[in-house]
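Only one chain comes next, encoded as C-alpha cells, the form predicted alone.
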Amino acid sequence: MATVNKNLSHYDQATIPNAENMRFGIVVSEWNSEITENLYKGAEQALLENGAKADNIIRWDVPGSFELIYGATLMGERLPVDAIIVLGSIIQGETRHFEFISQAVAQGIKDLNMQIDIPTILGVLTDDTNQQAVDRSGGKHGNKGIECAIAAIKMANLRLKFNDEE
C-alpha cells in the first residue's frame, strides 16, 4: 500500500486558496458510516480552516457508495456549488461485489467530471480491511476527507479563475 508509514493529510495552508466565497457540496455514503463520518468531519474541518463558511457547505447523505454517483449528479444539476466531494468506504468482502462497485463508482465520478462544469472529487476508500479504512479516515495515515477538501478548494479555484476570464 502506498500509504505505508505515511500520513498523507498534511498540507501547507499557505499554498491553499481562500475558500471564503466558495460553496461546496459533500455527498456522504451511509454504508460503513463509522468510516464515512470521519471522512466527512475531516473534509468539513479542512474547508472551514481554509475560509469556507459553514453555511456554504451542503451535505447530502445517500445509502451506499454506488448511490454517490446519482447524489453528486443531482447536486451538480440542482445546487449552485463550486465543487462536489463524494465520500464513501468500500471494504473487500468474500465476493467480487467489491470490484464491481469500486470500478463503477470511480467510472461514474470520472464521467460526471466530463459531463458537468463542477469539479467532483472522489473520496471513496477502497480497502482490503476495516482497519485500513480506519487508518485512512483519521488514523495513522491521515484522513482522506481532508485531502479531498483541499483538492476541492484547488479545483473550485481553478474553475472560478477560468470562468472569470470568460
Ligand code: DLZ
Given for the second form:
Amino acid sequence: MATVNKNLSHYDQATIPNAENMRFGIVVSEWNSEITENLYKGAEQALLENGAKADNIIRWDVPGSFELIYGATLMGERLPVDAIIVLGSIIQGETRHFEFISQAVAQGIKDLNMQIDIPTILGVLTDDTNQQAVDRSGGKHGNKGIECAIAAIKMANLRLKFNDEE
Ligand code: DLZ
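Form predicted in complex with this ligand structure, per the form predicted alone context:
All chains and molecules follow, beginning with the one already shown.
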C-alpha cells in the first residue's frame, strides 16, 4: 500500500506558506463520523497552526461521501474560498458500493478541479477495515486531514499568487 510507510501528519512547517490571508472550506461526510470527525480536527488544527484564522475556516456537513461532490461544487460556486477540502471515509463492505462510491467521488472531485478556479483537495479514506481508517485518521499512520490541510494551503498559495500577478 502506497501510504503504509508515510506518516500523514508529518510535514516541514518551514516550507509551508503562511495561511493568514486564506479562506478555506471543508466539506465533511457524516458517514463513519467517528473517522471523519478526527479528519476534520486534524485539518482544522493544521490550518490554524499555519496561520489561518478560525473565522476563515467554513465547515459544511453532508450525509455521505457521495454527497461531497455536490457539497464542494455548491461551496465553490457560492463562497469566496481559496481552497476546499472534502473529508470522507469509505470502508469496504459486503457489496460493491465501496467501489462505486470511491470511484465516483474521486472522479467527481477531479472533474470539479477542472470546472472551477478553486483547488479542491481529496481527503477521502478508502479502507478495507475500520482499523485501517482509524490508523489514518489520527492513529499510527497519522492523520489524512493534516495532509489535506497542507495541500490546501499550498494550492491556495499557488492560486493567490497567480491571481495577484494578473
Ligand atoms: C451507502 C454507503 C455505503 C454502503 N458506505 C459508505 C461508506 O463507507 N462511506 C461513506 O461515506 N458513505 C457510504 N455510503 C453512503 C453514500 O456515500 C451516500 O451517502 C448514499 O449512497 C446516498 O447517496
